[in-house]
Each structure stands twice: as structure tokens, then as C-alpha cells.
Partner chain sequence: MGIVRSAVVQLLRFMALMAAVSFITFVLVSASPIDPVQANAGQAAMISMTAEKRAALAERWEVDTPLLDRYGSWLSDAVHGDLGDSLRYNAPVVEVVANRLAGSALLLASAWVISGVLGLALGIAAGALRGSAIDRAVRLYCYMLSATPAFWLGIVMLMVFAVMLGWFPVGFSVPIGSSASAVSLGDRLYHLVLPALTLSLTGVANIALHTREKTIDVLSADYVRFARARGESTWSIVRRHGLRNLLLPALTLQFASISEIVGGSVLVEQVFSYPGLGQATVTAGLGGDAPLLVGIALATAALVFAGNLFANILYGVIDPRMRKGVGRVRSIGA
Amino acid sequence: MTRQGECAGCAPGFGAENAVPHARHRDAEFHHHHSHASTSHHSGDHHLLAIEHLTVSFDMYDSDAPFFAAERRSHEQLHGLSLSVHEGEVLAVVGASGSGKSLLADAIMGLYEPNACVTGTIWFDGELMDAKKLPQLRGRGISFVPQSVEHLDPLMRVGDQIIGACARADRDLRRQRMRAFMEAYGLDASVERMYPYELSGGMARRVLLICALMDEPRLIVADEPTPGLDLDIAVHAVEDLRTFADGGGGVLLITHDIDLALTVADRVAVFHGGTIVEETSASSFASPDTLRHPFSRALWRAMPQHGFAVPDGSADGGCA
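Structure for the chain I just gave, only that chain, in the form predicted on its own, please.
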């Protein structure tokens, strides 16, 4: 186990020095920085995913200094971020596009740039993770739906990418599973013989979601999985995430579309200023009076059905 504060380019990892003990606690109580939905429960007396005090910074040269005199500085992107996902629930992380939410997904998946410095703790299914363990969970406990369709290999046929590397004995079973998903998402059987460049943006996003569902993970991290999809297909996609959670899995849905998120989410984590400012039941968004943080209330008022009304200064108070 490496110590907190070591940079990913040298020896990435998380430390346990500031970890919050995940001991037995009641389902309904406010703890670990969040409140609960009525469906939240702590199987095994712990969360499926728990992140405590996550900070991600990048060692960069000062862009304002002369080229040959520029000094390296640490630029912090995520600040003391904490959140949890319970078994059987969808947690929606909502915030503005381009605000850094995707960096949270990268941190969970153990995808670090060489100049990244990561501190904090990540627990998965009660086990403390580090930067060596997290990559081992990809496709073996945690599946990722990336934001960009460029994650598809342009030189490999779609069907081969969905089926993935597997033993010959498993290939026919995985092909049947793939075809069932493709039919459910309105993809013709001919798509499995196509290359990614032959797909529309919406088709490519459906392929990415199918790839994540193929391996029967415990947790799905979905980073903006619906842009470019027709509304009916987008609703189908998030409903499939809901079905996955109802079967006992956990979903971390990162999105800027709060209206769509609220149709399936049990709880909502509000992302602002590089951290989570509030993590609460989705039912709290029924009224601004049940939201604790000023930015959460401003976000509620800015929703179309509430008239896009953002009072002056309401998004600034108390933001981390």
C-alpha cells in the first residue's frame, strides 16, 4: 500500500490513514456525508462503493511563465470529494458539462495520467483499493460506459469488441448474450460485422452500453451514456441501468441531464466546484426546501419546469 500524496506517475495509490471506518450503521441515518433513499441498504454492513476525501491534481508547467523559465505547479481538479453507492441503487452525479465529472469516473477505474497525483480512499465491496487493485476490477466487478465513442477500436469489428477476449467454450454463449442486447437496443444483426466508423453516434453509444452489460458487473460507472441517442433509446438505456440496479447491482450515472437522471435515480450527488456539495435522495428534488446546499437549490430552480429561475448569488453560498 502506497502512502497518500504519491503521484500516479511514480507509484499511484491510496492510503488508509484518513479512511472512515465502514462499520455497522442503520440504513436510514445520515452518515458518510450523505442521506439515503428509502431503498438504500448496506449489504454486508458496508457500501458497494465508497469514496472518501478524493483529491486529484496534475503536475503542470506554468503556462503564464516564459517557456524556458516555466516552473511546475500542482493544479487541483477534484477537491476532497466523497460519495457512496449502495447495492441495488442508481446514484446520479449531476453537474454542468465540462466541470470535471469524467475525472471522477477515471479515478474509480484507476485511469491515471502520468502527471496525476491522487489522494484519498476508495472502497469497493468493503475492501480498500489502491491504484494497483482498481485496474484489476475493470470488467471483473466494475464496468465502464465511457463518454466518448472513440473508446471503440476502429480496427476491430463491433461484434468481436462486444464479445471480447474469452475462452472458446464461452464464445457461443457470449454471442447469444450480445445478440439479445443488440435486439433490445434496436441494433440489426448486421451491426456485429461492422466497424465503428460505419456506426452513427447513437449506435456507437448503444454498443458501449452493451459492452458494459456483457460482463455482469457488480457496479456500472456510466459517464454521460445518453447524448446522441433519440429520446426513446435514451430512456431505454437508463431504464436498463435501473433494471441492473434492481437486480442487486450498483450504478454511478454521471450526467448533466438531471431530468432524465431523476426518472431512474434513487439518490443524487450534486457536483460543483470539483467536489460533491450534496448527496441526497432523489425525492429531495421534489422541492428546494428539502435540499441542503445553496447550489442544489439553485440547480432545482434552473430546471425547465421551474422556470429557469436562478436568484442572484444563490449558486455561490457555501460552495466547496
Given for the second form:
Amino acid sequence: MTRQGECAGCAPGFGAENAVPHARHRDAEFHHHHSHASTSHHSGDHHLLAIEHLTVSFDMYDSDAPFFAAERRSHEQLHGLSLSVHEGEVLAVVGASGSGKSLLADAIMGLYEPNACVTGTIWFDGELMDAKKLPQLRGRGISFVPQSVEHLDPLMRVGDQIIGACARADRDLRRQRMRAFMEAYGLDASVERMYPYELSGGMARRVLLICALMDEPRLIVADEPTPGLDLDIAVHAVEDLRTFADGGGGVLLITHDIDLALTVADRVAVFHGGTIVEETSASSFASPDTLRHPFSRALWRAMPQHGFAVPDGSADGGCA
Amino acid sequence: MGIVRSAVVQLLRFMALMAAVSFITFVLVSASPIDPVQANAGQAAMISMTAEKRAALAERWEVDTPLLDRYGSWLSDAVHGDLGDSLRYNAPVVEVVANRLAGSALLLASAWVISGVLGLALGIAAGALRGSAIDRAVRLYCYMLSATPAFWLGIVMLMVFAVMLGWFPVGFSVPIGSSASAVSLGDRLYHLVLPALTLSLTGVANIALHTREKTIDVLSADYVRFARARGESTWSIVRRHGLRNLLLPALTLQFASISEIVGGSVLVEQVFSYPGLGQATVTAGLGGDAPLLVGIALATAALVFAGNLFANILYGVIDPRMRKGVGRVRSIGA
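Would you generate the structure of this protein in the form predicted together with the partner chain, following the form predicted on its own above?
Following is the full complex, with the preceding chain placed first.
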């Protein structure tokens, strides 16, 4: 359970069904709101990351009311969101741009605005997290891959940023590791001395990934890692995430690009209206018949190869 | 190529500034209602003076010469390096300004450094700990101080620390009645404390408030979020990313504040009877001493110009984007 800020009505999201979230279950079985892909597996009988009933709301002044009469209202942006990431898999969270998907990444990284109220349950590697424990996982278990080069300090050399803040004693070790990664990802040694504005889109993308890999994470949360990139660079970006998952890590890939996501994802969580309406195997997207939720089917129809049909209001059925 | 070009541009700008400042000062002096002869000779002397003597004085002070003629003759001398004589001090303007500037230098420099360092530190602390008790205290201080006139603060300081507590001297830059050779550095510093403090306390408010805003901007940037997501603590982020990105705006502020420090020194030196450039400005203004006033205006304008120029040059040295930008343009041109 995590909780941030002071606002009325924040109640811990414990439910009886969540008390033992990681009981052994068969792989094909529908459980914890999702079904598995063939690569999903539970080590130690639990998920790498399990989120149950995550609700994020913002306490703000009513923007419709006159200025001085405005009362504080709670705006709920995410409600009752649940999803799970297994070891060795890529879970893609797909949904429309600007629909609040990034709040999910914020909640997992424990980065909230001061007026945010976060409730729900988050388990990482079988351990129940709270507002204190979650930030401790930043860079120590969970690593974040951000959207763009804007997330690098414009005035610091790239090499120093990849190495990051660390004890003086660890510096040389981390520098060696950085060089190994840079070679593995085809970055020239001169990139180390560059400033972020000198990086091309593809270089920046690899630098941001290496930043995450430096900390030997078990889970990577990637928030729209591909916008503005050429298709082949974007494909490289998601393939690198696939490689990380194949090595035993978990990936939560947040994106609006379902086409790209399906090329690497084992499972897909469909984000709509502030919650996950369906969490299913990527293979379910082969046909609309294997999709349960109307919005998922609308997404399927909106894909280029299925005729670009724009989702209409009728697809909203079933979610608040 | 680029360097020579920008140097020429800066030089032209500097000369245009000097011409404008000197002309405006002449206009202002001639528009002043003060009769320089009467102001400098004194009421009693004026009455007992013979008409010839009065006419001689009027000619010396160029009372009846038209403005443009006076400016023209001053300008033709000035381009030959002669800024004229101060009528009040009976000495070459260059000499008076140099003496007075030397007297003020320590005061201006210490107020400039103290307000810069203190303002930066308070601004960063308030911005990084936004909403905390420290932030509120810093803001309260800044709002109060920026609403306080420097001369009033100076009088309060005098009343409290010089008159009531007796910790510091009431005025002047050296002990009264001691010969120049007998004055030690300690004496000078002792006399400097109150005026420097007054001048820097008001300067702090401006710099701290601007730095606070900039700190909040920097700390809400994407790269700070990413650093946080990688497990960096707030203090580490301020140290590694905050200071680096605050350096440029802080330098701009610091060099822009030169003009405020110089302007403030006019009032503060008057309150503390501190014999510096500020006090000479008041003397020249009230005495209708046009050559001296122009000399002082030119000296302070040059000081401010130099500060801004220096800040511009520093940007290029500090910001890699500007540094490399120049290099890239050059390599395309080659």
C-alpha cells in the first residue's frame, strides 16, 4: 500500500482476495485479472511486479467554479488499476496518447506531485511495498527508461550522466561497465565526452537504456521510449527491451503504439479510461474474437492492417 | 574572424553608450534649476560680490553658454582624452573619479560579493525546500527587504548598531582625525561593515527571489525527474544538476546587479558620509558640476557595460551548446 499527500477518503486498498496474491496457479489459468503468455513464469511463486487496485487522484481547486469560491476537489486519474509483470516477459501497456498512462510509471517509481493521493497495493518480487520502500527501489531493482533526450542534463557530459551519482570508490567500476555497455550497443567511445544536444535520436535512445541497465535492474519501466524516432530505430529500441526480458528481467513498456508493442510484447494490458480494461496474451490480438473488452476490439480495428477504424463511443461500454 | 567582428561590434556599442550617457547628463544638468554660481559661492558671498567677480564666476561655470556649445566643446576635448576639470573639486575629472572610485571600490566589491553569495545560497535553499519553514522565512525576508529603501535601512542600521549599541562608527571610511599613513586595513574594514551590510542586504532580496524561481524551474525539469527515478537524493540532485544549470542565470543576475549596487551606493554613502563615488555624485549633482557628473556617469556606465560584457563572454565558456555552436558555424564556413 502506498499513500502520499493528505486528503480525505484515501483508504488503503486491501481486499481479502489480495491477502495471498501469489498462490501457486496453473499457467494457462485466468488469474489476477490476466492470462499468461507462454514465456510468463513465476519464480518463487510470485510475480516480479504486481499492482492491485491502484488509484491516483489529484487534490485541486475546482476549475469550473469562480476563482474565490472554488473548493478543493479530488480528481481521480487512475482507478482500480491492476496488472502484473512476470520475470522474462515484456508487458506492454497500450492506450491513447495523453490518457494518463505515464501516471502509472510515476506511481511505480514513487514520483508523485505533492497534491497526488495514491492508494492501492504494489508488490515487488513478492514483497509488499509502501511509500517508504518504493523510492528505495529506484535504481536498485526498478529502472526507468524515459521518453527523450530531454531527460538528460543539458550541461553534463553523457558519460558522467550514465555513470550517475555514486560513491567515489565505485566510479571506476561503473565507468568500465559503461564502456562495456556502450560497446555492446554500438556507441562510439567519443559519445562519452559529448553533451546531450549532440546526440542523434538513436544515440540518445541507447544512452537512456544504458543509464537504466547500469543499475542492473530486475524490472525496467519504459515510458513511451519511441516517440519521434524513425521506425527502424524504434524497432531497435523495443528489441533491446526484448533482449533484456529474455535475459530474465521484466519489462513494463508503456506506449501508444500497439503495432510496435506487439512485435516484442508477450502480453498486452489495454489502458482505457484510467484503468486496465484487459490484460491478455499478445497472441490474443491475432483476432478480435479472442479479445474480451470492447475497447480492445476497437484498438484492434484501429490498427493499420485492420482498416484504421476510429474507435467510437460505443466502445466505451463496460468501463466507468 | 568571428572574434574580431564581435569585438568591433562591442566597441561600437560601447562608444554609442558613452556618447548617449554624456549627452543625457549634459541635458539633465542644464535643465537643473540649480544656479551653479550661487550654489557654489554661497548666499552671503553672492551678495557681497562685485558684479565683475560674479560675471567671472558665471563665465567659469559656463552658465550662459548654450547647451550644444558646451557639449560640443566638452566632446571635442573628450575625444582627445581630456574629460575636463571638476569645478567643485578644482582638479581634473579623471583624477577625482579615480580617487573616489578607489574609495568606493572596497564597498562596492564587498557588497556585490556578499549579496551574490548570500542571495544564491538563500535562493537555492528556498527553492529546493519549497514550502518549508526555511522557504517561508527566506521569502518573508526578501519581500520585506525589497520593499525597504536602502537609505532608510542605512539609518536604522546607524541607529541600532552605531548609536544604541555603539559597535560600529557612525560614519566615514577611516577614523576621524588620523593621518592617511596611520590608517590600518583593520580600521578601513571596521568602517566598511555597516555600509557594506546595508548595501548587500537589499541586494540579497532580489537575487534570492530570482534564484529561488530558477531553482524551482530546474528541479521540475525532466532531467531532474530522471535523476530522481535513478535513485538520486534531492541533495545530490541539487549538487550535481541544480548548481550546474543555475550557474548561467545566477551569473546574469550577478552581473546585472552591478548597476543596482552602484545606484544603491549613492544613497548609502550619503547616509554613512562615506567619501566615495556615490557621495561625489551627489556633490556634483547639487553643485551643478557638469564635467564631474559626466565623468562619474561615464565611469559607472563603463563599469556596468564591462560587467555585462564579461557575463556574455562567460556564457560562451560555460555553456557547451554555445561553445560548440560557434565551433560548428566556423567549421561550416571553412
